[in-house]
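The chain that follows stands alone, in the form predicted on its own, written as structure tokens.
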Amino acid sequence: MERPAWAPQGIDLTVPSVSRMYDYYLGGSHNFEVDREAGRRAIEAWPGLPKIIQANRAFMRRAIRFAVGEGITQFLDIGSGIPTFGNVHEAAQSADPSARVVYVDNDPVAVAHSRSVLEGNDRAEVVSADFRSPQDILYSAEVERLLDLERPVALLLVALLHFIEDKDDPWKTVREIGDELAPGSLLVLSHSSADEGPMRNVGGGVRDVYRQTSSPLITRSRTEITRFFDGFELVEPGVVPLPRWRPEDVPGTDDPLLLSGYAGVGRKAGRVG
């Protein structure tokens, strides 16, 4: 298989990557045929998947605007994927030009493309690290340069945790990262679920596709997802289906298709400042 000029060396072009599949769903160009083939099979199993991805991104942008409205201008986006139009730094810096963003991903294509996109932006950087190794993130040169962890930070775990298996105890890792954040920090989280919507019927087929990728897809219940907010106080309306988190007159909030995941924002308790 021919390696595109933009693809870093050492990438296995025979294994689909969830971040490159996500890029494919959003119409991006930084993916390989193996990613597109897996993406097509996932969409065949679940035709509504691209719509869910778009709803997820829309939630993320609403949560960023909420954070800026709360006076938070520091963002740590773990599992950030491949930057496409309307990503975190664009949304945050359009709301407040002083906003600082650190992206984190373990996919070499995502990291390389992020560096290219962010060139010349001295308020945004990318770290090559894995969520499961929080110290590599929190003590990275990029975080130390851009983020002041003694002031509130918005921690974004958007469409990430459903790729972290129970055996890796993602609840513990979220707690470890949250413990290092200042009071008043926000946890912004979305996660797939089969509690409601068509995922109850098609989830098996979608999970079969993702088992062939770098990261299997794990659906969790609303109760399991809410546990990620331990140590944080949920802001209204709590943990709800994606389009129902503070909708902004967007049609389709009752579309059953979009009930296949939950989203929420929590604020770390304690005295700010």
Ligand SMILES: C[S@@+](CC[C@H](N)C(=O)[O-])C[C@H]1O[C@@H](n2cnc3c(N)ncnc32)[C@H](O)[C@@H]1O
Second form
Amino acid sequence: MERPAWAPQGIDLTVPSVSRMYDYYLGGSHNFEVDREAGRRAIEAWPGLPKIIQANRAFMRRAIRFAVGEGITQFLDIGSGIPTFGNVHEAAQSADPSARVVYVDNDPVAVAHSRSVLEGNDRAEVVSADFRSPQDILYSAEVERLLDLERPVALLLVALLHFIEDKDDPWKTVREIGDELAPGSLLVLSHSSADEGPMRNVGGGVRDVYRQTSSPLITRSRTEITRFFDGFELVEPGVVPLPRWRPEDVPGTDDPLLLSGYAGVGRKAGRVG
Ligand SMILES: C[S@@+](CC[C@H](N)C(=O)[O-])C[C@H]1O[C@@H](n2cnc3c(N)ncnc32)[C@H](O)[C@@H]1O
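What would the structure be for the form predicted in complex with this ligand, rather than the form predicted on its own?
Following is the full complex, with the preceding chain placed first.
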């Protein structure tokens, strides 16, 4: 298969990438036939998938506006994905032009495309790193340049942790990163779950598709997801299905399709400033 100019050298074009599949669900153009084929099979198993992804992006933007409303202007977005409509830096910088954003992803296409989208923006950068090696993120030149970790930061782990297996202890890594953040920092996360909604029935089929991709999909219970907030105080309304987190004008909140993922925001306890 021919490699288009935007695709970095050395990427594996035979294995579907979860980042490029996500780009496909969102109608982006940074994906290959292998990703579209896996994406189509995932949608076949779970027709609600594109809708839940829109709900996930809408949650993320509401959480960013909430963070800016709390006076937070620094964002660390790990598992940021291939830039598409309504990115974190756009939402944050339109709410507060001084906002600074560091994106992190381990997918070469996500990193390369982020770099090209961010050219000329001196308040947003991307780091090529893996969540499972948090020191590579926290001590990166980009974080040192753009973020002041002595002041509150919004840490975004949006639709990331369901790609990190239990054997890699994602709870420990979230705690390690949280320990480096100033009191008043926010943890913003969303995560797929088969507790409620159609994932209870279709979860097996969707997980089968993801087992053949760059990262298997791990659904977790609300209790397991809530444990990621250890060391943080949950803000209202706690860990809830995506569209129920501080809805603004989202119609169809009771759509059972949208119960397949949980979202929450926590604030790091301790004296601020
Ligand atoms: C489903 S996308 C989510 C994108 C964005 N956060 C959103 O919610 O719209 C998940 C992203 O996490 C990235 N990812 C998966 N495992 C990762 C890891 N171990 N370290 C860094 N990024 C990872 C994937 O490459 C992908 O771009």
